[in-house]
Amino acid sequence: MKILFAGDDHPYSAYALKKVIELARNTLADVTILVVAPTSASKDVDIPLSPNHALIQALHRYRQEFIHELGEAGSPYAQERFSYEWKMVKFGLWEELKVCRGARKDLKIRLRAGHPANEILAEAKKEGSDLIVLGCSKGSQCLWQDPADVPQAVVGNADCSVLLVKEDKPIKRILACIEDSTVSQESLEMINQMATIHKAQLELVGLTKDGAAKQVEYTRLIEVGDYYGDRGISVKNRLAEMKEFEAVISKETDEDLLAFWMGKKSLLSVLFPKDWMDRFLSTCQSSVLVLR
């Protein structure tokens, strides 16, 4: 598994990093920690921000916290593997540096310059990430400090799953919504990991359209429930009308994680207007896991 954590220097990013650490501890994933410098930053061969810049300081804190939690001796993330690598100092001049990496698992620290959403998506594609994790403001909004719409842009355009962490509070229940989108093995396992890590009650919600519960949708709901039941995870099943979905998540997502499968042919994107992503993420009071 490959996890990309994208952060800035605000508290919601520090909360999101805690979820990354929990996932990494449980899955032994390869992790990349990314910060994006503003578009005004220089793109010279040298670092585009000063060492004292708030974003650089945040990047260092995230690395230190990850290593503190998971980098002890014997850990696959322990910094025990040394090698020599070339770094361009300026055009036509290189210097060979000694680099320390994790014993068996990679922890990459990356800095990009550009529009945050674009650079996050580009990094995820380059690394072949399975999951992007980023924080956002809590409550009735889901925003970044600058620019504000980074969470919506990442969720709406990512090829992989995305976990949006709204605030630091326990996850007691996972509300996983299933409709016509494809349910992949990787997405099933991701829910499994989240339920295991948080010891959370899993509730599967089969979304129906115009009161119709087709046999194939109901069968899928039962099959998914059996998958988790066989793995010792407590599961509840129920059906909900698609047009009432927005009302459901506005009332039932306190101390929960809302998860839903979002394929290219998802009925959610068809039934809701073009601004459905903004409305949906703002309506939901809890963290959100978009599965692909």
The other form holds:
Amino acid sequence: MKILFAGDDHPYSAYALKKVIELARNTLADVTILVVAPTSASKDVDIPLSPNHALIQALHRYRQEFIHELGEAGSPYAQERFSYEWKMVKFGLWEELKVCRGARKDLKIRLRAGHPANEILAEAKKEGSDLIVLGCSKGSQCLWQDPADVPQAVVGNADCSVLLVKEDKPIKRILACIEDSTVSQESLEMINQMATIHKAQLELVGLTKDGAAKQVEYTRLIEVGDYYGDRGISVKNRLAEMKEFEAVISKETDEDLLAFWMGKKSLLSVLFPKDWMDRFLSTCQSSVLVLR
Amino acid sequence: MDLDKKTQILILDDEPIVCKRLKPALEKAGYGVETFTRSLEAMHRLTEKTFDLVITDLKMEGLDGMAFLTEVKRRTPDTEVIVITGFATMETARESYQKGVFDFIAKPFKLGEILDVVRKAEANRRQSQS
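Moving from the form predicted on its own to the form predicted in complex with the partner chain:
Then the entire complex follows, led off by the chain already shown.
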């Protein structure tokens, strides 16, 4: 699994990093830690920000925390694989540097310059990430400090799953909303990881349209429930009307994780206005996992 | 193409869908692939044929993946083993690496990720044999 953590220098990003560390501890994923310098930063200099810049300081803190938690001797992330690599110093001049990497698994530290959402999406695409993790403000908002709409832009345009972390709270229950779109094997496995890591109760909510659940929806709910039951995960099932989806998620607590599928054929996308996802992300009190 | 010259891969995962996904992708990439969903059947096959690479889940009914990879390495130390698992811990990772596992991949994974690791394992095997 490849995880991209995108952070800025605000507390919600530090909370999100904790979730990345938990995930990495239990999946041994290749992890990239990314910070995006503002659009005004120059792209053709050695380093676009001063070493004292808050974003650079944050990047160093994230690296140190990750290595502190997972980089002990014998760990796949232990910084003990040395190699000599050529780096361009300037046009026409190269220098050979000794580089230290993770023993078995990569921890990449990346800095990009540009619009944060665009750069996060570009990095995820370049790395072939399976999951993007980022923090956002808690409660009835879901924002970054600058620019505010980064979480929505990333969730709305990513090709892979996205975990939005709102608070530094344990996840005790996962509310996975299933509707009539395709549920991929990868997304089933992602929920499996989340439920197992957090020892969370899994509640599958079958979303129905206009009261009547079709046979296929019942069957899917049962099949998905059986999949998790077979893996020793405690599962509860229930049905909810699609139109009441917003009301359902507003009742969640901050110790829940709301998971929903957002494929191209998602009925949620079809039935709700274009801004539905922004509204749901804000309505939801808990962290949100958008699956693809 | 001479089948005997293909790198031979054994896949063991109790989830049939994993075998169903991996087999055609690896065969398309030019590998000879046999899949098993039961560890005892895979173990029996190991007594009949030497595989270049083994891809195994860790958590399975009956003989688990750790015991299976231990047996693979005991029988044929040159066989590279790749572990795929739905849930790993640092302890299981350390134990696996100590037993000679080439790499450890957590689910979910992309087919490209598996193919990359398989190619690296294949190269590593060739290098250690030369």
